[in-house]
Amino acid sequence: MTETGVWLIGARGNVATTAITGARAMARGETDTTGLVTGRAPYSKLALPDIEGFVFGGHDVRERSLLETARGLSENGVPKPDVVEEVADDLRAIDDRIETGTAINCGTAVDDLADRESLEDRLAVGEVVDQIRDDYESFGRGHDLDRLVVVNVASTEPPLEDPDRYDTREAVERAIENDDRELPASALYAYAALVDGHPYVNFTPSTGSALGGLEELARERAVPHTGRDAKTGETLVKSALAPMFAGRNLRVKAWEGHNILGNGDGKVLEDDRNKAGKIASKGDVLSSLLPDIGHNRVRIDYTPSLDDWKTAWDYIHFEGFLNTEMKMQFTWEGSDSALAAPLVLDLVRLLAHADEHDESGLQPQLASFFKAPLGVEEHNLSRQFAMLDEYVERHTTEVMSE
């Protein structure tokens, strides 16, 4: 039986420990595949590894135990506490395997986040390479595992000023051997990964692998990647809804958009610069799906008292024949990590699954599951949706010709 390991870059926050909990309360019998992608046909009909039998490992800067995130979680509602309880065996076996990170360049907000001694503090941007390489490799090894798939999940960093510095894998080379600290630390565990054929999905608006350099660096080691900027809830619906205004030629004169989110990520998103790139994603799918919308802006704001949920209120104000002026409004509500947590098991199986049939470099088919998909300018939503069937089509057929 094939063993998939899962290294989780922020294992324990919320979406991390949330993802964990549902796999472990779905082999235990304690939940279903509802939120699952990869959950339903046609896209189950692919081979892919059953998550049951994912073995779970991790980076973090954090003392807080999983368990204790889950918990903490549950008192808001997400998970139910009677599914921890049932898995907290299994989250304190896990908790043992999550090594001390690095968070290099994430901006202060993050850096407050912290309250163990990050890899950075002791040793120089190799050093720190190597520790994480060598984490991937001890856990890969010391659980017999056939393939290991890195996801960042991790608080978003603030942008890189110049990413096309490092538009080379030469560069990115250098500047690791350099110390340059301006990498960001996204930027080194999915260096990591690359360089030893690990398949990462950068979950998050970090840098991750879409620097020049780590595309170049994955097409030549062959290892496959995706990202960037998981599209959860209101981009979610933009992406569905904006062509529906685009396709009815009906003029969008104004798209205002407010999220009001808790937990550790919206404290991180108070701070302009982590939260400019999140920004820049969210507002890039309308641009895109409406290029002569008149007016669009997004807001984040961190509101504590919601935790694990947010709210996201949408305004819309738009023309149709005769100039007649309407207006459509929506709310948003749902709980980030429950949104989230599924989509990170569907990225890990469907990215092992194109491991395994040596897709290597960028998955345009994962396209649906990012705001800013690597490598795909479409965002229009059942477009694609249609892009993965097309792929399950391709790999389906290829089966039942054998």
Given for the second form:
Protein chains: 4
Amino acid sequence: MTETGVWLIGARGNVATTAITGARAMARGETDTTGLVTGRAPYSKLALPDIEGFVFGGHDVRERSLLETARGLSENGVPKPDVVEEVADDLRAIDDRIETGTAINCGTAVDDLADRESLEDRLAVGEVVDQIRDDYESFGRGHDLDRLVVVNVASTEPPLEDPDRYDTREAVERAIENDDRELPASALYAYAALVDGHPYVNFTPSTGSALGGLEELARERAVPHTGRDAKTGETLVKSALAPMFAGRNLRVKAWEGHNILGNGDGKVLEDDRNKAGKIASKGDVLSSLLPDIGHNRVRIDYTPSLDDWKTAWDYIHFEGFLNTEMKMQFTWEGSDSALAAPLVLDLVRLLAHADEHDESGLQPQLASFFKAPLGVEEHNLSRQFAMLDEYVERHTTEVMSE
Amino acid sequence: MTETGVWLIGARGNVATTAITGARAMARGETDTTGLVTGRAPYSKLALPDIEGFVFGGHDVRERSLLETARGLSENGVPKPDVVEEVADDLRAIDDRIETGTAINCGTAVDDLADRESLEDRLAVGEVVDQIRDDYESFGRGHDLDRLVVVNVASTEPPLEDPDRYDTREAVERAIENDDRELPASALYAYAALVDGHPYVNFTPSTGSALGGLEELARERAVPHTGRDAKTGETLVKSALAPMFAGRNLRVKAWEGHNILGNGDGKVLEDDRNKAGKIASKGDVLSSLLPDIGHNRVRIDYTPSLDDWKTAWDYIHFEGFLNTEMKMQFTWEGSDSALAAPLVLDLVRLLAHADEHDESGLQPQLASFFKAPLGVEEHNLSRQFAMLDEYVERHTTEVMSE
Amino acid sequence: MTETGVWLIGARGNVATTAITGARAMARGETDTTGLVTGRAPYSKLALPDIEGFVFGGHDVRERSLLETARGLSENGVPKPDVVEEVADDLRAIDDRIETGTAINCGTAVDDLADRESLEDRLAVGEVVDQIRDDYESFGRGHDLDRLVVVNVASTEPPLEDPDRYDTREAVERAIENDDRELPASALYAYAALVDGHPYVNFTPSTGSALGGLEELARERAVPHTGRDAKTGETLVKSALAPMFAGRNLRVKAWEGHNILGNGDGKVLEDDRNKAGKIASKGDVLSSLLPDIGHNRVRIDYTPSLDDWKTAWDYIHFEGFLNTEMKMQFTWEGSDSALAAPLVLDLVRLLAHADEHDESGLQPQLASFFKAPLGVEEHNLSRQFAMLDEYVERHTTEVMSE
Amino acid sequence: MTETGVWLIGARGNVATTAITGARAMARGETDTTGLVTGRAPYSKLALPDIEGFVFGGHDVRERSLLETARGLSENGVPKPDVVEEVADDLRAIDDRIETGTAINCGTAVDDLADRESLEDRLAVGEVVDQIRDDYESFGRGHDLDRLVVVNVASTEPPLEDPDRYDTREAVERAIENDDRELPASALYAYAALVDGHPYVNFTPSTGSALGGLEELARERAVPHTGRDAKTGETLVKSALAPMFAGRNLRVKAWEGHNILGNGDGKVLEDDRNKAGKIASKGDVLSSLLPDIGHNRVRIDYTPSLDDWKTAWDYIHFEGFLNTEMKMQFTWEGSDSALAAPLVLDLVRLLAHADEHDESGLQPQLASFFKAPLGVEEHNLSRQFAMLDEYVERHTTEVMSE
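Switch over from the form predicted on its own to the form predicted together with a further copy of the same chain, please.
Let us now look at the entire complex, which starts with that chain.
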């Protein structure tokens, strides 16, 4: 088996911390594969890199250590305190591999979180990119890695205005060269990964690799990338439930979704500009699955006491036969980190697999993981799983016939 | 187009009344196809018989007229009072075509509903069957029908004990001949339909055509039949949601389902023996979709004031990554009749289509309609729809290439 | 018995229309006293004016007739269509007694509803007041009334800035005289009522009689008045539930309330400025009952398909013994008009009673009816009812001993 | 201050374990008074014995130690693991003071839990009583207590048939003497307490002191006692909410309550006979508060994975003005032990206070604590709190004037 590195942008955030803690807890036999999509049949039959062997590193703009974050999370129950202590040494070691990153154009809400001088404070954009490439490079070399997968799990950026201006590789590179200070951090990290052939996952609604210029770059460098905005809670349920209404020809007159959460992400989303991107990708799922939906609103509010427990109430007003009005409601109470973290590990495994098999560019088989899957129009969860089933079947048949 | 007759067993019940009222309301331009699966693309492209042209008849053991039932239902909002009045003449005319039926082995709860002398009160089982066949036959002749589809929408029977004794056509026919008074009404109606080549739908959890002997008969007579227990509410949601938990490898520790309803069906289900069959098919869906489910209970209770509004609360306790316990709850408030009635019309259309195309025996493409689809193990709603998609694609391609 | 007139500000709105329709339906024996607080013991023992004898009139800035509004409401189920038709002649007759009103400082959302030229469009403020007084006066004279109770059920105004400037009767009267165009409509209607001795009810969060100068006026003219913001749904539940948490010393860490509705009120509340007043009085109930509440937010959103059905989801995160975190959630689905309308009738009866017994000024015994009861700090629903119990006991004892 | 002993019947159960753990955690400064009714104003002003000074002992029929039970509970989150370890020595010490008890007539479900030979297995009823009295006596002497309060927190017994046969003290004593083996354990414990002047609390729906003969005994011995069935969750909410519907004259057509829980109590309640008593006192609250309620059902089901987290769904179908049907639903997710335990401590304090002030017999001021308060018809939570307010006011005024 090859050595796989995992480079996390926002490495000291809740999702990264939980993913790292979980991976190390698995390595130490403290937990099982529940919640990992690649832990279940038939996906578990793929020849994927072992999570136990992942080598973690990353960028962040905060000083608070991984271990402190993990202990803070465990006060809220996830991960459990004894699990955190079991992996405390691992967390300390990984913490030493977290470099100072950039938060350029991440919004003032993210700036407030930062307690380190960010790269862009002292460097031109081109220099920031060079520094990031160096960080990736020296990490890979230092740990003798065969492959480094870069994953963006940083807080949501405000949407980039007029993204079409970065529609070609050339436009992106010119902007970097000319110290264009409007490119957001997520795109710089993505550029730095793709240009040197590192597979890239955008786990967030931020821009990441979703620029024409970066897609071109990925094609040219033959590197796989995927995104964006991981589907972890309310939207996951929507993508499972909405096809039921469509399938039965029940007309949805209104679908109200109200999300409340209290973690750092929730705080960043208090800022309306950061929230805008998130709301958009959440709303799009329904309008795609239910083209004649009457009213479709998503609210995200910050409720401090809930901490990492994202809670959603959805109210669905629909019409059936003989114009009968009916209702469905659901509430969802999930730990944001516990839902997101295993998907990070799944995506690293699956993207490493794609890279190993020279499947570059966008990865439509990974659509089930995202609210706004790049390059895929399908939002029906079951059909998205069917796409991954086919991919796996293709590869497991190959493996067997080898 | 051919003339299609629809013969409803339990023709004066809520589901039958709503289906008839809805069909006639469509014929009179009072309502649209919302809630009809065959009303949406791509199924709407199939060459199906028009609902507007359906000729209705049926059996019942109650005297209360269709119009009275429809007016009673409309007090509860479905169908609306003005719609009932628009089709009042149609209901009166159809009422004249409803014959006295049999309620043998339907349980004392159904006996309490009956206000007519049932056929079995004065006839041997063989004579009951002959009478039913005569009723089908003279209805078809009287209305110059090309095809008669028989649909069981009568109240749920207690489960038949030891059904294997009727495993062959010969065993069934011997039992009928020998006045075996343990065969339930639904099986007699199904026998009478199949033996004379009438397509048969079992919309309920009762036995119907689900006996080895009747499946053999259907094969020999080359007649299509389908069932059983239409999936209209809570179980429909389960079949859409459970695959999400399975897909994400989230382990369901407990799924509690509590249904309350207040219509005649609810009253019959108050009798524990009648309830047994219903609970079984509702519970099976989850244990099939979530093989390692920890706890799976379904309750159905009678709450008179709700009338036809079936309300369900489901509580799902599940475990994710790092053994994190999470919860989802939903409530569903649907009009039982408005949800069921269009499916009756859909199934008549689709079974007539199968018959027209000489597709006899069980009809796996109809699995999405049922809690316990005969001959199909698949309970994932999306995959069930995919089966119907394929059927439709096959037939619409044929049509186009014709 | 004396003749009681009811003058409704916003007489063609949903609440007014439902109150009038209900009163006339009672008069015609079409409905009973369910939902009327004064319809239950012990309040039913008070010598109150009969609802059947109420004479209705009012002001509005819309042309749409009462009957049209009632029919529109009945499409949504409340009142029922046949009830509306039974009282159609009454509604037509009352419609003729609705005069053009003022919507000054009611916000652009209300202006959009108006399809009549409002009084302030052509008159100075002093003239507007004179016109209103004339309208009250000629209605009373024309119908030979002993008493006219004025009730504000118009759409919510944006909050008045710096209300202290109207802290004395003299300041108010000077403002009217000097054509001060910042006084809101509700205050002008209240002034016009109080100055001529008509009891006044402010059913809404608007300013109404809640100005120091109007309280002074009411005292001087010895006229009873009450308000404000009737407690009909979610806040009613809060005022019943919050004392339970307080009583058991359970610490509420967060109480999230999300309201959705789709009627005209909902539309007006889409405007953030109109919403401000509403949110304030809704939120105050909790902060009064739970002084150490951690987080307290109320959302009101417009969901067109719900029409008059106001639906609320409340999520309560609380802490108990041993710092255990627990949760309660509720949803409330109520017809806004059916909840509000009977309270209008109750308040007219109770205020007429107070006037009859020379109990002038603020009426603390009516606190249970309001979200922000004027002159009362008590928000505990049971204690508020106890205040009315005492009032009734005092008066029924008097009656008996007379 | 005097030394107060607390003798717990069922001392190793969840409620007792949590109460003891909580009391010791308070003594050690590990938690605060949240959840304690006597911890809030104005009750906190009463001169009550300090919880920190309580001396615990008790009876049980299980061997499993307090510490083991506490650790088992902490796996489910309440109390927290570190709190349990902080008080581990205290739990060990208290465990040594737990004597073997009796489980006579507690039903087979309780017998299954027992892993000790119960007293009645080897002794006549009279001897069982003598043994219990001895246990109380030697505990009091051994710890130099001024007062011993006996609290029944054992699993619910099946209801006693024909309780009237024990309507006099003489009948009870004759039965004990004659080895009448139909008296349930809870009544024997209560007899033994009252006859020697120990205040007695029945926290459960079991018989306890609710026999005519025991009430007579308590009067004669001038000892205070109270009960029964502590109001901790769903019923607490009902007693807060139902008065709202009654107060607004909203007619409740159906109130469905569905409780699920997974702890030992839940398991005992799986036995229909044990469940009977519980359901009765839960249902009575509503029928008392809403005399014209249409349908009132309570379900309690055992859902193992929930452990101590009692979860309830309540569905309330009600009718308002113009016969409009509306709905309210709530779900309640509470830790049974965290809700119950502080009330045990509150009741000990308040009963000790009553005993100190020679207030013997039934204690109506404690009605707010119980589903079926002995000697009190009032079920309205706010009015019940008002009764305690008055008691406290009387006593605090006395104190101040002393």
